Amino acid sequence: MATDATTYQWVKDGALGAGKMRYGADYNPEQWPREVWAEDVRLMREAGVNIVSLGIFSWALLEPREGEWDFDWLDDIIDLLHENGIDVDLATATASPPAWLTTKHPEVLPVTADGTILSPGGRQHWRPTSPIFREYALRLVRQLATRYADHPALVAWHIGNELGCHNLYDFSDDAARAFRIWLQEHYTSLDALNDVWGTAFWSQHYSEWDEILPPRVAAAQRNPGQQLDFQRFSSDAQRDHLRAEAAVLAELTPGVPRTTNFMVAQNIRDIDYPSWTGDVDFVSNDHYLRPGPRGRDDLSFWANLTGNIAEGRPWLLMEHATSAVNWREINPPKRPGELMRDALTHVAHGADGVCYFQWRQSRAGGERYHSGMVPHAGADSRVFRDVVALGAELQAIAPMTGAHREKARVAIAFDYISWWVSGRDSHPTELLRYDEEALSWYFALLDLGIRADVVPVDASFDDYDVVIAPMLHVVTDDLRGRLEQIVADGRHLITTYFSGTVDEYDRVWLGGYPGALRELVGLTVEEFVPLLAPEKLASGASATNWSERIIRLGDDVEVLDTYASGDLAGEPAVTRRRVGAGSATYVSADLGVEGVTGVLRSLSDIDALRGDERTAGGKLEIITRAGDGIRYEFFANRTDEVVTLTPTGARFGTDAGAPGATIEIQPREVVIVAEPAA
């Protein structure tokens, strides 16, 4: 990643000036007259609007037939943006190649694992490894660099679009290539590869490269270790095409930050965003309100994770929802109050700016009743009122921005690989949910008033006096020392069921399960018992798809709970290994939140799972930012109810109030508290 002097330049640079907090939304002018363009800015101004993102998919306008370009309209776009202040995130327009590239070459179309080639008409309709779509990629991205490198409106350059979103997986032969070139790189040697993926089983053994393919539609079930690679060859190809583009605007605007917006959200699990962050000059990320009563804590655990895969520097929330979107089976509308507490928050996590998709609510096409912060209904409308509300807000809490998010003193560590294999085909169920139990704890260190850091498991565990390690399936050598050293340390580490069972190639760790942590944990697992229907343990709790047997307790693990019923009853299901001042925890169930609450709970020993008083019980989140000597502390009412605080500090904002005032938080309401750091 680049220094944070590069980083920043999005927020400190442009026609505002430093210390603003970014506001703005995707803006596709194309979409409407000209008439409209004037009316945009009127209303972008009341609504506290000081960056757009521009041109996204904009390829078949810009170049409307092969070689013929026409940037007259971005021009006046660009010039009328800046001249009302307003500055632009510049899109290299490659999310969707225009119809004449694909009519020419529909080789560059991506290909399923079952043959079929996709059609344009949707978007993202390219074969990541196609050498065609490339060579016009970075000709239309140098086009555009050229033309616009020294415009006072650029602030940042964004590259594609939610690169994989669509177009991840391709089976074609061009991607067939790539993977041979990228499975040489790795492994080197035929018989290194054939080793890991053990190819002895079902005769599968390979003599030349050329007989390796993606792991297309077969009879039967597809090699576990082609699987894994492909996938993480899939992710690389992305953020290959990422690397492509980037070289091209680093060469002709080398002063011009680089952004690229991730999608680190429950529905997108392919892609390693963790590996990605050295590729761009700051991380942005778009996340959508997952509906349900936990959405809400569901949107500040991906907004937690991304600020950790930001390693602590601001970032930018690319894009979310002012309202309803469209792409759900149910897109219902944000709740009163939802569109200030979920932008709120993610700036609570470390965002330093806050867009939506989109400026102005389509009219036409595939997105018309995705919700905009210009709506349909118009100027007059509750969203709009809203989207200016949050535009003040913003505006006030601006001298914040650059505040580091403070770490906790519990992590939960999260792993992308364990969520891809974890969720694999021929598993002794199909039930089990990774993302699902690293929310469970979240959710319940949330409900008991306790802080909580979700970091990538490759980040650094030095700080944390408690690491939960939810479903770690995948465990390396190298992984395994370092959590041996958090207890070793005299720290905590909690780590559950279907953890520690295969190596980094998708190979099972023998000697029983979990596998590389059975040392750790202090006790061994003959066998996975997942389960027809829920089970009982003494504590009261139910373990729902997975229970597993424990035959071999070390002398110094104690046993917190049992199994009550079933064929396990009076078996461990909860232990605990002391070494030292520190412990391993173990839960070999499925418990969901209440149950791993319970588990919490039973571990109150350690100071750093004691509740802050503060929360009310769990019915406030607490989060800090701090820096320039100020402690920014946001307490985000998670309930329908009013809860009443009295902090040491002053409200701070649009209702900016008296140090130690009594205040009430209004249900969904996000306030903020700032007080000279210690």
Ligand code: GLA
Contents of the next structure:
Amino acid sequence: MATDATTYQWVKDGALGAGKMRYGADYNPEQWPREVWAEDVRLMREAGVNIVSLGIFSWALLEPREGEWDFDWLDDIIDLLHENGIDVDLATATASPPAWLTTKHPEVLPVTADGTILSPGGRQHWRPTSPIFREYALRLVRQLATRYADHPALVAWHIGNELGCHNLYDFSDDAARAFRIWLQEHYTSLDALNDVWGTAFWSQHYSEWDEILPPRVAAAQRNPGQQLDFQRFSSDAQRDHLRAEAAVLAELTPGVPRTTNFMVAQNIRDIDYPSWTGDVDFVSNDHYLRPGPRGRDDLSFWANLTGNIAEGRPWLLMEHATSAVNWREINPPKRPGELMRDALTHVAHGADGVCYFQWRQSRAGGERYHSGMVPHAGADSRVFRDVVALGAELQAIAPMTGAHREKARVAIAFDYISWWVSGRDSHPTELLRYDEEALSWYFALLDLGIRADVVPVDASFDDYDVVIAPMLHVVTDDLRGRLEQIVADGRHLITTYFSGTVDEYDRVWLGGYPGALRELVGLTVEEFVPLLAPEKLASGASATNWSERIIRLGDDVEVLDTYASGDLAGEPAVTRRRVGAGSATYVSADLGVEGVTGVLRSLSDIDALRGDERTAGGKLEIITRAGDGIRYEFFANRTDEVVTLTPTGARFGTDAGAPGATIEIQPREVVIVAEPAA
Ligand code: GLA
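Can I get the form predicted in complex with this ligand as well, since the one above is the form predicted alone?
Every chain and every other molecule in the complex is listed next, the one we just looked at coming first.
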């Protein structure tokens, strides 16, 4: 999965030495008069902050006119932080180009699919493929790296910021040129490209590479192969920018680890992060709590996936929010206990550092209503008191840094490419949601008290007794072989509707659905049956959005559930093919969390699908990290009730207790229990 030669290297030890849990925030001192800086460092010390990400949006102040540099203020704040024992994750400051640059070179501005040029005035208004932007950006990186190479406060580099958050899809002429080069590298000939894109359809044949464009707004549905390759290219173009900045830093500051903040989260679909793991020394992630009853479980899912994108090694939670964000339609503050709960849930999934956006809530600008560690109300506030309490907790649990997350027996295979392609236009319905399907399985597993890993689809499945592959739409020959191996080994695969349908070019596998998986699951589907209204299954489950008319291919395929209403009444809805000790289960409809919970219950002969009794019927999520001969078990209370637990180990952290003592886990609380590893 890892792409390049970069080897894992954690944040440097810095002022406080090794074995610290990192704690901090994006710090934007340029938004405040200098008097505030003194108070900032005082409060940071009070909170136990030991790292800040600095300079993320500072380009316009660092280079106020072309080639005119002003580092004095940055020197001063880095020195002040260092004097106070606070280390710096220094940004390369390229996230938002200054006004002089876009005034002089409007040709760096991104262009949307309909030809609109995006104006400056927001942020990230640059084309990832612009040679002009790249030159200016790398010059800035070189200046910063040269100036701060030996500063003792510098413990990591923060490349760009959330690469691709706003400028992932650029349809400019620069993009067109770079796209053609990307295509030439991927396809040996135009004939190969014409073949896999199916350009015989609608007279889309290309005779010259220069005829190929990004999939701009067109008169009718755009070519799916072209769309998919443009998605791959756009994700890779951001990674190229990351590599270009990283190369300058590697040259000038080889001993300083480099990272960039990924956005492994439900609202960011289009970056293939597992292919970026090898391009950073350690993985960082940004995650913002989804409001509503499943928000905590959603957080757990993406933290879990981040831990596996990091290949089990510690990662840094670079950004989350102390309380409300300001960019959803409605932005409620966090409920009591949630600040601590969210931070510790990320730690449970392998984060060795917890940072926020941002240190001090802005007074002006587009994010003034976004929470910070120091809110508008000041330090005498609930949020800041919680921030101080979290700082103390992180220091108390610091001995666990470096501990690896223990693998579960069940995996959910997560595939960014299937996420992209299954949500394409020109499909049988527009209502399918890959992310929601994957989340439904995770939520159901949590509800049943079953621990699962969310793993990138290219990671090894070898250690898992059960692999769940929800809506695994894109299946290559290689992937099919890996899935077949699971069942051949006597292990278990569960997959769902619209899986196995297309190859890596979004071309349909012929002979009936689910195409590549037809023989493995032992059935075929001649036509999809998207639903206009929900239908019932015999078990009582509801099918929404989607159903399929299943034809079983052999007697070894059992029917676990049938459709009970609509045109498919009496037909199989959920099947299971047994192969020796292994099995392949197929779920042909969108059953939601309740429905898939029922499916999992019906598979309870599989040992790994029996819930852990200590979860108190799924009220707790249990996650384990282990290192240095100690196992740390995290018990996260998913409910608003008190849950009682009598573990064999001892409570660990600021509230440390004795081994075997009964613990009352408060609503939304995360309790850590430590005991020697067996
Ligand atoms: C992103 C950005 C931050 C800030 C936060 C607000 O994660 O990286 O600069 O805008 O969102 O949630």
